[in-house]
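Read the single chain below, which is given as C-alpha cells and is the form predicted alone.
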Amino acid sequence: MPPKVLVTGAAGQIGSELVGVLRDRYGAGNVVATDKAVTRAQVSAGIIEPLDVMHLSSVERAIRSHHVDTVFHLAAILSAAGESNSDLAWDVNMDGLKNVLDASSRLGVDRVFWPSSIGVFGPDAPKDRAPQGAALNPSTMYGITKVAGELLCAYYSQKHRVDVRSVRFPGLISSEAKPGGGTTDYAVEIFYSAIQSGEYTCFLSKGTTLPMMYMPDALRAATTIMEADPEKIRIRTSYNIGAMSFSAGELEAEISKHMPGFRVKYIPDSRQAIADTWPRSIDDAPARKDWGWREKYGIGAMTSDMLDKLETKLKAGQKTFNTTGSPARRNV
C-alpha cells in the first residue's frame, strides 16, 4: 500500500515541486498539499488545503482526517528572511516543527521528513569538506533554529519513537519555484536575469563559493532517505549531503558559455556576511554509505537544464531573447 502523505509548506521552493514528485510516485489521492495559503496553480493536481503549522490542533486534524502516515514538514522561514525577522523565524521554524513532531507522536505517524541546512555551520567549521561531525555554531537565527531542530528530531526519535529523517540541504537551484528569502537565491535569480536582460547584479562577491544542489537531486534525496530501510538511518539529527560547489563568478562563466554577452556586477549586501560563515564544500560520506546518496547534476548539466527550462517558461512574455538587450544563447 502506498503511504498517505501530508506535505506542509507545499507552496514553497521545495514543496511546490516535491508534491508533484510524490503524487507521481504514490498517487494524487495519497498526497495532501498544505500551506498557510496554497492554490491549485502552485502545486500539481490533487488534494490541497490551508494549514497553519503554528496550531497543533490544526496539524492533528489534518493528520486524522486524511489518515496520514508520512509527513514531509517543509514550512520554514529561510536564512536572509530570518535575519530580517528573527522572532518569526524562531516561532515558525521551532514551534511548527515541534507541533508536527507532537502530532506525529500522538497519532502514530510512521515517518517524518524535515530538512536541515548548511546554515547549521558557523565560522569555526572547516571551510573545505566540512565533516558530518563538525562543530555547529551558526551566527544566524535560521542556523540556530536548524541546529535546535536537528536536536529536537533526534530527541523525538529516541524518546518518542518517531522515525524522523533529515538532510542538510546546500543552496537549492530550481527552475520552477521563485527564490524565497535565502542567502543562495542569487543562483536562481541569475538565470532569470541572464535570459530577460543579459545582465545581473549579484548580492554576493564574485569569489564566494558555496555548496549547491539542483532541485531534481534535492527531491530525489528527500524521497530516497524516506524510502530507505530504518536500519540504514544511523544519524537521527541530519545528514550532510552534497552535489557541487561553485563561486558566483564560476556560475557567471558557465552561463556565459551559453550566452556569451552575459555580464554580472558584484555588489555584496548583508547576505555576504551570512555566506562568509558557511563552508565552501561538505563531506557527505555517511549519507553515501548509509542510504546510497548520489547526485546526478554538476554545474554544467544544471546550467544547461536551467536555461532550457527557463527559456521555455519565459518564452510567452518575450518574443526573442536578443531583441531586448539580452544575449542570444549559443548551444554548447
Contents of the next structure:
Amino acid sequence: MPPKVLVTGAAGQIGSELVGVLRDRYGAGNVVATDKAVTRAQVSAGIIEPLDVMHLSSVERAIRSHHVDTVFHLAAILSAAGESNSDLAWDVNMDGLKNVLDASSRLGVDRVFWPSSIGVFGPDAPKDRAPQGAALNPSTMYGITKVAGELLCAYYSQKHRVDVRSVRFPGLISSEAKPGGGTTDYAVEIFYSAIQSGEYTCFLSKGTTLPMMYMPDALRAATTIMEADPEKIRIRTSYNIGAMSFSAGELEAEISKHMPGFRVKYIPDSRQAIADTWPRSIDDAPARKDWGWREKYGIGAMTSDMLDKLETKLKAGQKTFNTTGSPARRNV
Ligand code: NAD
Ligand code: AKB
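So the form predicted alone is up there; where is the form predicted in complex with nicotinamide-adenine-dinucleotide (NAD)?
Starting with the chain above, the whole complex follows.
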C-alpha cells in the first residue's frame, strides 16, 4: 500500500517540486499539497488545500480527513526573512513544527520528514568539513529555530514514538520555483539574470563560499531517507548532507564558460553577515554510511542543466522575456 502523504509549505521552493515527485511515486490521489495559500499553478495536478500550520486543529483535521500516515513538513520562514521578522520566524518555525509533531503523535502518523539547514552552524563551527557533531551555536533566529527543531524532532522520536527523519539541507538551487527569503538565493537569481540580461548584482561577496545542492539531489535525499528502514536512521536530530561547495566568484566563472560575456558586480548587503557565520563545506559521512546518501550533481553538471532548463522555460514565456543584452550561450 502506498503511503497517504500530507505536504505542508507545498507552494515553496522545495514543495512545488517535491509534490510532483511524491505524486509520481505514490499516486496523485495519495498526496495532499497544502500551504497557507496554494494555487493549482504551483503544484502538479492532485489534491490541494489551504492549511496554516499555526493552527493545530487545522493540521489535525487535514491529517484525519485524508487518513494521512506520512507528513513532509516544509512550511517555514527562511534565514534572511527570519532576520527581518524574527517573531514570525520563531512562531512559524517552532509552533508549526510542534503542531505537526503533536498532531502526528495523537493521530498515529507513521513518518514525518522535516528539513533542517546548514543554518544550524554558527561562527564557532569548523569552516571546512563541519562535522555532524559540531557545536551548534547559530547567531540567526532561523538557525536557533532549526537547532531547537532538531532537538524537538529527537524528543518526539524518543518520547512519542513519532518516526521523524531530517536532513540539514545546504542552499538549494532549482530551475523551477524561485527561492524565498534565504541567504543562498543568489545562486538561483544569478542564472535568471545571466540569461535575461547578461549581468547580475550579487548580494554576497565574490569570495563567499557556501555548501550548495541541486534540487534533484535534494528531492532524492528526502525520498531516500523517508523510505529507508527505521533501524538505519541512527541520528534523530538531523543528518548533515553535502553535494558541492563554491564561492559566488566560482559560480560566476562556471556560468561564464557557457556565456563568455556574463558580468557580475558584488555589492554585499545584510545577508553577507549571515553567510559569514555558516561553514564553507560540511562533512556528511554518517548520512553516507547509515542510509547511503550520494549526490549526483557537482557545480559543472548543475550549471549546464540549470542553463538548459531555464533557457527553455524563459523562451517559452518569451512575451515577457527581454533578450536584449543577453550574451550568446557557447557549447561547453
Ligand atoms: P520557501 O520559503 O520557498 O517555502 C516555504 C513555504 O511555507 C511557503 O510556500 C510559505 O507560503 C509556506 N508557509 C509559511 N508560513 C506558513 C504557515 N503558517 N502555514 C503554512 N504554510 C506556510 O521554503 P523552501 O525553500 O521550500 O524550504 C522548505 C523547508 O526546507 C524549510 O524548512 C527550510 O528551512 C528548509 N530548507 C530550505 C533550503 C533551501 O535552500 N531552499 C535549505 C535548507 C533548508
Ligand atoms: C537559506 O539561505 O536560508 C536557506 C538555507 C541554507 O537554509 N537556503
